[in-house]
Every structure is written in C-alpha cells, then in structure tokens.
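One chain is shown next in structure tokens, namely the form predicted on its own.
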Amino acid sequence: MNPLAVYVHIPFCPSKCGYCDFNSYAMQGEIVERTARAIIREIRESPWAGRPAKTIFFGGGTPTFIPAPLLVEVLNAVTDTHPPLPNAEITTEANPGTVDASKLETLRAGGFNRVSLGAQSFDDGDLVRLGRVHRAGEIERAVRAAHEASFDNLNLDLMFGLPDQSRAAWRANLARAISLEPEHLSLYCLTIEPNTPFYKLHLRGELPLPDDEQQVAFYEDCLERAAAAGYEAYEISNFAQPGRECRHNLCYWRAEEYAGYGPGAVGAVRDPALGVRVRTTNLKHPERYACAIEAGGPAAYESEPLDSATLQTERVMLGLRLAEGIEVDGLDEGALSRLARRGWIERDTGRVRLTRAGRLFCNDAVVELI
C-alpha cells in the first residue's frame, strides 16, 4: 500500500489567542477526554486502515494540554492503524507553557520524535498582547528540557509584524531563537483573520500594525539572519539546518496525500471507487465531532472529489512556496513570460521557482499562474 502522511488534530487550548483563527477550544473537564476517545474510535475504524504512515503530526489547538499518557494513547492508535515507515517523522505541536520535563519524557518515550514549540516572541509584551499564556523564559526551558528528553529535532515558530513591534525587537526576536539552535525555524507575519478579536481591534483603528515596507524589512532579516546562520529557506516561511526540513508539511507543499482525524481535521486521500482523490474535512465542534463518533456515525461533514484542474491550482498554490519550485509542465508560457519579466520567477530544468523578489508577491504570482 502506498504511505501518506498522517494529520491528528487536537482542539483544546489553555485559552484562545486574539489572533488565532484556527480550531481551537479553551475546554476542559470531560469533553477533554471524551473528544480523544472519539479520535481514537475513527482512527482505529479508518478506511485508509493499513496504509503506512511516512509522517505523523499533531496539531491544534495545543496538543500538550491534554495529559501525556493520552497523547501517547492517541499515537498508538494512529501506529496501530498506519504502521509508520522507518525513520518516520512523529511530531506534536506544544505551547511552552505547556510542557515540562516529564512531559517531554513521556512523549519522548511514547513515540514522538520531533516537536514543534510555538514561541511566537521572546517579548513578555508581545506575549501578552497576543494571548500567549507563557512567558519568554518557558520557551528557553522547554527548549533545554526536549533536549534533555533526547528530542533532537525541534521547530521554534515566530511571528513579526506584530503591533507595535521595530525591526530592532524583531532582530532581538531572532538572535534569541537562533541562539537556541533549533533544528528548524517557522517565521510567519501576523496575519489578521476574520471572526478573531484582533481583527475588530484592526476594524477600529486600534491595532497599531507595521506597514508593508516595515514588513518586507523584517523579511529581509528572517532571510539574512537564518542563512548566516547556516539554515536554508526551503519554503517561504521556513527554514531548516541541513536534512532538517519539515517531512510533513512537505507533504501537503507537494501536493500528496494526506488523512485527518480529529474535530476539524482535514484529509486529502483517494477514494479507489471514485478513481480520484477526495478532501474530507470534519465536524469542528469537539461536542458534535464526539456525538457522531459515539453513534457510530462519520466524522466528515463534508466530502469534496478533487478533479484534475483542482489539484493543478493546489499544485501551483502550494508548490511555488518551495524552493525546489514546480515543474513547468500544464503552465500558461504567456503568464511564466510575464512573471519572468518582472523578475519574479527564474527557470531551470523544467522547474520554475520564484525569486528572491518573488517570494515578496507568492500570491500574485500564483493568481497569475492559474
């Protein structure tokens, strides 16, 4: 059976970021529990059952605010049902504030080799204009506590852009992370969503933000600061040191095959009766995701066939974020001049791949594109 990549997702958080758009529940007591055992029934009851997983990633949500030995419980059945490949990438998602050395043990012990921190700051300011519930000192000790539980590959993630922020805090921001020696950086711009609380404080003018050119400032930095300090800009927003790369979210760059589970999750796998691949996306609620569950019901609220002109434009979208870029077969030659001629692809080989100026305008040049 061919291996895909496995995505879990874990809804709780210890409280809901102002800026924070995704799936994600401030819960506790016993919906907590509940909602993993409702993971672990669909996951065990999986129709891709068999299939070998080539990564596993948990996602959130925070997926170390529920206790370890869950967590734990919860990649067992994700291992039982999708043997992992060997050498596979197993990663968790986890909050600073949320980790300690026995917890970081336990995964550790439990299957998790990989784990990514969302620092966001190393400005308690920033920290609590954002929500973030730890503080820049927890992000140094969970750092040397995963070290200590042998986790030797590890993501910090960043945002700039953030309100308020100069381009000195930012270069603060980056010294700090980069003097951790992660294995691998995240480094995204605030972005505003919709529905979230920073948004209404953007909508009233009270959300003091860094302009564009403040922005693409602070982007330059990212790409000067990871390079000399021996990471490559393999995507956009990422950087890795050598082989370090993130497997997972490789997967969906590249446009392969994914399964969710969990509230909200969202898979990408083919359906052998349909000939083609299907995007299933769950119940977000933990409460209704669990109530289907229990009934023995899907998890799915939605299911969409993906035909081949939809997966080219997913292909262009996702791909052209890469370094490696994307083969030039089934592009407009008319849009590739164009882009060309503005400096913001080069070519090479039957791949094309944006510049160093195009990384600045990735969404145009995909509207371009497609």
The other form holds:
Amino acid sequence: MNPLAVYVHIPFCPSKCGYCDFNSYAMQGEIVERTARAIIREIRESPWAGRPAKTIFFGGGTPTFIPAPLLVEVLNAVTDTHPPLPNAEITTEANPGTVDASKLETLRAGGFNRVSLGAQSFDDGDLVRLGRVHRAGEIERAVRAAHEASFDNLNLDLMFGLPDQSRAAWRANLARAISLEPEHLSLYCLTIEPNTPFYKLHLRGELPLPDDEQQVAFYEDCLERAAAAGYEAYEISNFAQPGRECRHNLCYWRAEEYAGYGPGAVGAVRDPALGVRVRTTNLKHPERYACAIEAGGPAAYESEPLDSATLQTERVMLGLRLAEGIEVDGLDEGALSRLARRGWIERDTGRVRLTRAGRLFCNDAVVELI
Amino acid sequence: MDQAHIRNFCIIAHIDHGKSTLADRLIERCGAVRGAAREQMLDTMDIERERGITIKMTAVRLSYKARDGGVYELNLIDTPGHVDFTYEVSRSLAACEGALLVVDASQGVEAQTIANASLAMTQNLEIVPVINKIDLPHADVARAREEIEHAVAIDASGAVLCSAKTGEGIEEILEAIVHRMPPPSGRPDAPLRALIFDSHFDSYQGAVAYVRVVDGSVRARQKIRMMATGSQFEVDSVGVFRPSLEVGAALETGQVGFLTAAMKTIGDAAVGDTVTDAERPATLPLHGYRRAKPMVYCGMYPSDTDHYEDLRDAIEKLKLNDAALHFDPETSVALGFGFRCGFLGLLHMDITRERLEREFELNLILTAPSVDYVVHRTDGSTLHVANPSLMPPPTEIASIEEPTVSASIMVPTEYVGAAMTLCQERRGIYRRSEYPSPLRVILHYTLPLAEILLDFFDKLKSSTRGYASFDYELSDNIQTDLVKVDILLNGEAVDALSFVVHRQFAYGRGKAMVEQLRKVVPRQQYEVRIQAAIGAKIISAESVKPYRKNVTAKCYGGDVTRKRKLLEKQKEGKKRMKQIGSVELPQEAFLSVLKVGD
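Right, the form predicted on its own is done; let's see the coordinates for the form predicted together with its partner chain.
Below, the chain from earlier opens the complete complex, with every other chain and molecule after it.
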C-alpha cells in the first residue's frame, strides 16, 4: 500500500498567544487525557489503517503540554496503524517552556526523532508581548536538553516583523538561533490573522508593526544569514542544512496525501470508494471531538472532494513555495511569460521556480497561474 | 359597458405616502386578486420591490358594486414614483379622468405631491384628496388638510380619511371615485383614437401596448396605425388587466386595456403615441406625444473586452422593453469597445446597470455620468458632447451650453437656509419661493442638470435632516464657463475618467477626484501617480505606494483549503479589474466622480 504522511493534532496550550489562530485551547484536567484517548481510538479505527507512514508529525497546540508517556501512547497507536517506513521522520512540536531532559528522553525513547521548538524570539520583551509562556533562556536549555536526549534533528521556529522590532533586533535573534546550530530553521513573518487578539489591536491601530519595506529587509536577512551559515532556503519560510528538510512538510508542499487525526486535524487522502482525494476536517473543539469519537461516529465534520482542477491549483499554490518549484506541464504559457518578464520565475528542465524577487510576490504569481 | 359606468383613475402621492398599500386595498376590496393578498401587487419587478419604488407602471381593472346598486368598471392606472420618470407619469395621468391624491396624515404635503398634483391639474383630472395613515399616533389631519388647500390649491373639505393599512375608509374612497370622478366622454362612433400610456415587451407577442381608448373601439384583426411613428399593424389580441392580462373581444370607448399586434420593438408602441384605425384614421392625434429624451449619459463597457457582443445583445434586449434607454457604440482608449447610453436619470442608469449585471450576468464598467453639452466651435459649427473625453480642446471652443432643470424643493422653514446654501454651491439661480403653509417653503431654482446628477439629493437630505423633498423638470440650456478635467495615471490620461465641470469648481473637484481615486486604487507592484489636469496644467496629484510583498508566511496541510480559496478570490477580484496601461483599476474607480463631495 502507498505510504502517506500522518499528522496528529494536540489542541492544548498552557495559554493562548495573541497572534495564534490555530485550533488550540488553554484547557486542563480530565478533558486532556480524554481527548488523547479519543485520538488514540480515532487512529486505531482509521479507514486508512495499514497504509505505511512516510512521516509522522505531532503538532498543536503544544503536544508536549500532555504527559510524555501519553504522547508516546498516541505515537504507538500511529505506528501500529501506519507502520513507519525505515528511517521515517517522526517529529513533535514542543514549547521550550514545557520540556525538560527527562521528558525529552521519554519522547526519544518512545520513537520521536525530531523536535520542532517554538522559540519565536530571543527577546523576553517580544515573548511577553506575543503571549508566550517561555523565556529566551529556556530556548537554549531546551536545545541542550534535546541534544542530551540524543535528538539530532532539531528545528527552531522564529518570527520576524514583530511589533516594534528593529532590524538590528531581528539580526541578533537570527544570529542567536544560528549559533545554536539547529538542523532546520522556520523563519516566519508575523501574519495578523482574523479572529485573534492581535487582529483587534491591529484594527485599532495599536500594533506598531514594521511596514512592507522593513519586512522585506528582515526577509533578506533571513536569506543571507541562513545561506551564509549553510542553510538552504528550500521553502519560502523554511531553511535547512543539506538533507535536513522537513520531510513531513515537504509532503504538504508537494501536494501528497496525508492523514490527519485529532481535533481540527485536516487530512487529504484518496478515498478508494470515490476514486478522488478528499480533504476532511475534524471537529475542532476537544469536547465535541471526543464525544463524536466516543459515540463511535466519525470525527470529520467537513469533507471536500478535490477534483483535478482544484488539485492542480493546490499544486501550484504549494509547489511554488518550494525552491524545487513545480512541473511546467499544464501551466498557462501566457501567464508564465508574463511572470518571466517581471523576473519572478525561472525555468529549466521542465520545471518552473520562483526567483528571489518572485518569492516576495508568490501569491501574485499563483494568482496568475491558476 | 357604457361609458357612464367606467371610471379611469390613478393614485398620486409622494414616495412612502402609502400609494401601493392603498392600491392593494382597493384591489382586494374589489376581488380582482383572490386568495391571500400579495403586498403591493402593482410593483412587479424585483428591483422595484427591493427599492420600494415603482418604475414600470401597470394597470388593473376592478369591478365595484356601488351603494347606488350600479356595477362600475374601475381602471386603476399606476404611475411611477420617481422624478426620473415624469413623462411616463404624465401619460398615465392623461389616460385618466380622475386622481386620488394621497397625503400622509403625519407627513403632510411634499414636493412630489405638489408636482404630481399640478400635472394632474394640467390634465384636467378630478382630484379627490385622500388623507392616509390616520391610524398613526402622530397623524395630523387638520394640518394635512390645510396644506392640501394651501399648497395644492384644491378644496380639501371633502378629503376622504383612510388608513390603507387597517382598511378604514376604503369603501368611502370607492364611492368617491364613482360619484366625484367623471366618466369618460369619448365618441363611440368616431374613428379609433387610443392613447398608449405604457408598454412592455413579451418575447412571444412582441410589444404589448397599454392603451386607453379615447374614441371608437379596437378589436382583434383590426388594422391600426401609430400616428406619431406612422407604422401599421394588425391587432392580434385585445384585453384587460386583472391585473394579469386577460384577452377579451374588444376595447370600447373609455376603456383601458392592452393590445398586441406583432410589434417587433417597444418603439413601435411608443408611450404617448395615438393608435388609430388604419383604414379609417382620425385626423388629429391625442396631444402630448413626446419622444423620450435622455437626460444623462454614461459609457457602459464590458469589463472583459471579449463580452462586447454579449453586452450589445443584452442592451438590445433591455431596449425592447425600455423606450427611454438610448445607446450608441463608442470606443475608449482605456476601456475598448462599449456604448454611450442615455438615461432618464441616475436611478434609471443604476437600474439598467443592475439589470444588465443581474439578468445577463455581465460585469460592467460605467464611466462617470455626463449631460449633453452643446459646444459652439470657433469655426461656427455646433457639436453635441455627451462624452467628456470627446470635448474639443479649449482653443476650438467658442462657447459651451449646458442643460438646466427647474427644480422645486420643499423644506420646513428652519432648513431654508441650508437648502439655499446648497443650491448656491451648485450654481443654482434662485427664482422664487412659495409658502404653502406657515411651516413650509417651496424654493424654486434653476440648476445645472450636471450639478444635480452628483449627490445633490443626498446632500439636500442630509443638510435638512431628511425633511426636504425635491422635484425637477428639464429646462433651457444656458451658456457656462466649463472646462474638461483629465485624470492621469502614471502620466497617461485615462479618457474614461475625464469629466466636465464649471471652471470655478475645477480645482476642488479635481482634487477630490484624485483623493477618491487614491482610496479606491489598490496598491500595485509599482507606484501609481494620480493627477488631475486641465490641458497641460496639473491641478492635483497623489500617489499610491507600491506593495513590496504579497506572500503567505505559512502554508501547511491544515491551511490549504482556506489559502486556496483566498487566492481563488483574489483571482476573481483581478478579473474584475481593468488594466489601464500599467495600472489595474477596480470598477468603482470609474464612478469615483460620483463620490466626490464638495
């Protein structure tokens, strides 16, 4: 059977950050374990059971918010249901404030082989403003602990374009992240999403964000400093040492199949009965999700069959984010030459990819091509 | 039915004074529509219902057994309720002998009440005042009565009190129609003369003429001639409105109904024309025919230039049913092929646009509305310019005339100052005032038509807290000092954005237009410079900064659908944009001039 990527969503956080629009809840008590049990049941009753896992990714929320043994139990459910391919990448996201050496050891021993740390900034002022529960010092401690627990594949998430952030402050952040020598860096420009506290502040004009121009300059810093330190910009916001690209995320960007388990998790798997790929979204609220699973019902509340035109749109939208680009076949020649004239794309050997200038206008390029 | 038992009447009222509700009650009472009464039955088009106004009038025949025991045929002819359609109102009035003048007991007489009442008086109609909405707590019957006597100058002692909402007074109104309005007095033996007071187009039967038979009679197979246009037809069918069309044997002297005669266009059944017998024609037509004349013009372009043919077909289809709509092909450097369309007013323009977009699924770009200027050139020739971009260069212009309207504005006395200030700002020439009641003033002004096209009525309403009412009719042209203002995007003049304005206002309007455009022009990948210029002289400039990035920071498995939909939406939005040189303009940019306040 064809392997697929497996995503597990742990929807809990110690607290909710001001910019975050992910499906996460600052809940405690009985619901946490109950949800984990429901996730285990969902996985074990999966219609895709038996399909091997190419990659496994635990995201959130904060997966490490729940006890490490429980997280390992969930992982066991995944590996029982989806036997991992040899050397499969098995990642968990972690908050530097919610991990310590023993927790990380349990996770490593339980099968995880990659950790993605939500560092965000090395400036405590930024961290407070963002609503993060950890402090800069904890990032370095978490990295050391991960190494001690013999994790040899680490990612650090950092954000730029933060309120009042100067270019010098960003460069300092970047330098500190690089000095920790993670195998992978995710460098995101802060995006103001609707329905977040930051959005409200932004509407009221109370969020002094760097303008376009500055954001572009911050991004230039990412490209330059990361390249100088040996990281390849293999995706718009993702940088990796050679061979350390996040294989799980590559599956998304290459528009491959993925199963999603847990509250609000999204999957896109070919449904053999329908003969098309179907994107399903699970019930978002842990309580409702758990109830649905406990009642033996499906956890999905939404399903969207992806016809070939939609899939092609997604291939363009996702694939253009990658340095490897997408196949030229099936793309509109007129649109391609318009983009080439603007210096946004380059082509060779049947593929098209964004240039450095084009990366900044990725959405415009996609709109031209779809 | 002998003429003595026929009454043809209409209802005239200011907007919102309850005309449609009253019509519904009369129809209900006479049993013309069975079952559950449909609210406001006479307004049939969706757009009319949404806007709460009557655009297309219709008629209905009612059968009423009066208290005297006689059975009467009452023809209620509906009239449009907006200033854009004054001529159509006058034709429907001409088809009647009497009119119910409806006045809201809480609002009193308003500008349109007076305007329509004076129209009715010029047609020698017997006017029966009806004071409506007497059920409202703040109804003031005495004041309404006084205003009718003062402002409309008719005896209001016999005004019928009613509440169309509760049904009170409906019987009295019907009795008043029968006993106070005269029956028709045509000559049954004379050659046929029937007034076309409205029409609509039916794809199977062709134009359906709504007629009032004045003399003689008309039946199927009769050969008829339209006296103004000279075209001849053979009648296919005649009938009456109940209110749906019901075919009958004949329409006799004094009756109201419809006729079909395989007329291919609505122009064959021109409103105001006289139908006569082709073999035994009348010598004189009924008076009052006037060719529907557009007041306002604008360019209509498909936003996708490939849809030019579709737009032409669609306008032609609308034209079938709208004699007042004029159109001629034109081209614009910026917008490609399109049409210069003429309308009775802005409402007519707006409704036409909405119908084209809704019924024909077209995406349109409209250029700023303009009036028809008469340009006298230095070489002695004269030119009509309804498209600002075609205005000759100043050196070739000896003088320009612009159309004006005579406007009547009724306001409570405390807002006279505000209304006069506004009129002055809009280059109004004060004519006179009337004082219909101690609390109200009617101001008469001559105003340039171009000045009321913009936001005049909105401004008037807001500066008088909604109390002012406004009516106008086309008047003479006057000579004015006008200039053309060009709008430049990144240095290139965009013909579709040019407008003509009085020299005195050129600077202010140019600046306001540039500012408005700055708000609606989306940021692009390049800086967009927006300038207003008279000839080579730049009078105002702004710029829209470019955006430096448009990229999604994060996109993973859970976001794909949402992000895809966002981009698909952007793609749709882009389709609605018009590429002008290097600049992309949204549709609303072309109507910016309408949003320009002073």
